[in-house]
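Given as structure tokens, the chain that follows is alone and in the form predicted on its own.
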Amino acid sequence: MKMLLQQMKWQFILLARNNIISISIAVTIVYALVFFALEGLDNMYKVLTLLILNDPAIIGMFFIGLTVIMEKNQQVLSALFVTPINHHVYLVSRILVLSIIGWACALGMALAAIGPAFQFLHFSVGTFGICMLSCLAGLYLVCYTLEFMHFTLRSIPLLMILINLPLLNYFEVTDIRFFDLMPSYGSLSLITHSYSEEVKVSTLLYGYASTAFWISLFYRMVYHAFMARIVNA
């Protein structure tokens, strides 16, 4: 637990010397002054829940496969991976330090839109579950594509699936099933629910679980291809 804290202390420094927690507050004071000037609004909870699953994703995804990137240029990995450090620790750590920037994005936004009016501990463990998710996600990415350019470019197709085909229910849009059982939809089902007062024990015990599971199978995959590919390469 001290090392992870430690790590998760210098991830929070190279984060702010990379100016990436300065970005991520001056968009999120963006989204609360366009909130603000939609005060009123009737779907005011539909351009939340939007804006809530895809800029924490967009953090979690692509500021962990960059800082993994840069350090890769910058000789940084071989050097760390001669030390005591647990790799376990070094990918929890920057999971949990991104993640928990995304969720205090997302949270800004919340109040910003609608006030205190939300369970917290549903809107928490959902906006969570999506930052560790798109970071699981980014990391697996990158095992497979250290250029820039070609992170980039995959990247992108594969948040809009991750993330926004769930969302396509939500809005109505489509009446698929099968959107149900993907990942994100754990997450995004306690995120709506977090803004209803009356909600059923199986649908939040759903989003749990769903949760919990897509994130374990994600970390197993993800540790294992890390290894692989660019630990023991």
Given for the second form:
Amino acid sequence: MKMLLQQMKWQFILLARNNIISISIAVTIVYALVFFALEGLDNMYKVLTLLILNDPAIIGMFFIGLTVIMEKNQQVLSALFVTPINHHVYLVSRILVLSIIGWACALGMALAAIGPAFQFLHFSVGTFGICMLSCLAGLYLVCYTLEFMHFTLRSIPLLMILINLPLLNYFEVTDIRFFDLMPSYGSLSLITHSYSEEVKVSTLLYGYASTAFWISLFYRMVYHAFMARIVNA
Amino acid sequence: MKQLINVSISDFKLIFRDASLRIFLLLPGLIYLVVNLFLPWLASRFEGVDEYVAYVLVVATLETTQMFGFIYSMVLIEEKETEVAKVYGVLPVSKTGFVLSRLIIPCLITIIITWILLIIQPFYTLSLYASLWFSILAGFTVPIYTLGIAVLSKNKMEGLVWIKVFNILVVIPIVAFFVPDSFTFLFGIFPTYWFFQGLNSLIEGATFFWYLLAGFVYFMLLLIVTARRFSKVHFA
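Go ahead and give the structure of the form predicted together with the partner chain, now that the form predicted on its own is out.
Below is the entire complex, every chain and molecule, led by the chain shown above.
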């Protein structure tokens, strides 16, 4: 636990040095100002959901991949893996730190857009779930390409499939049941139902269960790929 | 001049030597598909989409600029990281001229892509000349975007963070269409506001000249500032 907290501290420092934290705060402030400007807009909840699913997800997927690429290029990884650091600690610390940043940005946007009138727990689990899934997808991708441009190019379609397909049903462009089984659907459902006054317990349970299931599965896949292709490569 | 044109062409070829980057060339096709097929389908299927078509078109025109902005800013940051920029710095050519010459081809391609988009979109009949002027204005965003990111970023990670910021800055003036009229001009601080408002006026058949002029003046000033700043910091 101590090692995890220490790693998280260093990750926060690293991200702060690369301006990721300050710029994420600035971007959230810009979004907040836009939400104030658009006050009273009919589809505010939908705009908020769209931004939450994309902006914090981008933070997670892109920056976790870039962190690994940078560490690899600067020979940090090879040095790190001869220390007694646990590989789970390495992965979890990076995922948690970026998810915390993504969650904080999403929370800032929600407060600006709709005020405190939402279910904090459902919203937090939903946004954290999206951020963690995105981070895990980014980590999985980086196991297969450590070249910056390749990673960036491949992450765009991955992000669109992972995050945006379930949104098509949400925006009523499609009505495809398969999209409801996708990894990000559970988190999307928790976020959208955190604004609703009446929610079925079964819907919430499905949201929580789906989020937990996909994060566990993704983590397992990432860990195996990471060990095989980066640590033991 | 001939030397700079040669640099411009060879630089463009070098960038797309990496096969993975060629996929970016599909992006204009994707934008054409969205505007010419997907958007009309959406408008026919869902009520209320019609009133947003002009705004989608206005944003779509600037999306191609971001494609080249992304590629070239990453190339410039890599030059900085690998210290190749220092070698360029001792070449017997004007630094500003050298930098701008490298951005001429993406700028021209962006103008052509934007112009074709405005001509072939199925919703409005727009004047060819006026569309060309707006396409040229859209082309100006490529060097500003690219140089701005390259100046602000020390490495690719920072570059990606700034790209995220720049993407928002480019698109955010669209909000001006949805706020009360008295607040609209507050968005004038964002350079693309003048482009968006002007193009929307063209679509609506209203006067667009002053927006276009203000856009050109603003973009030229930004281009001069970013090019100068870039020449100072990039080759050092």
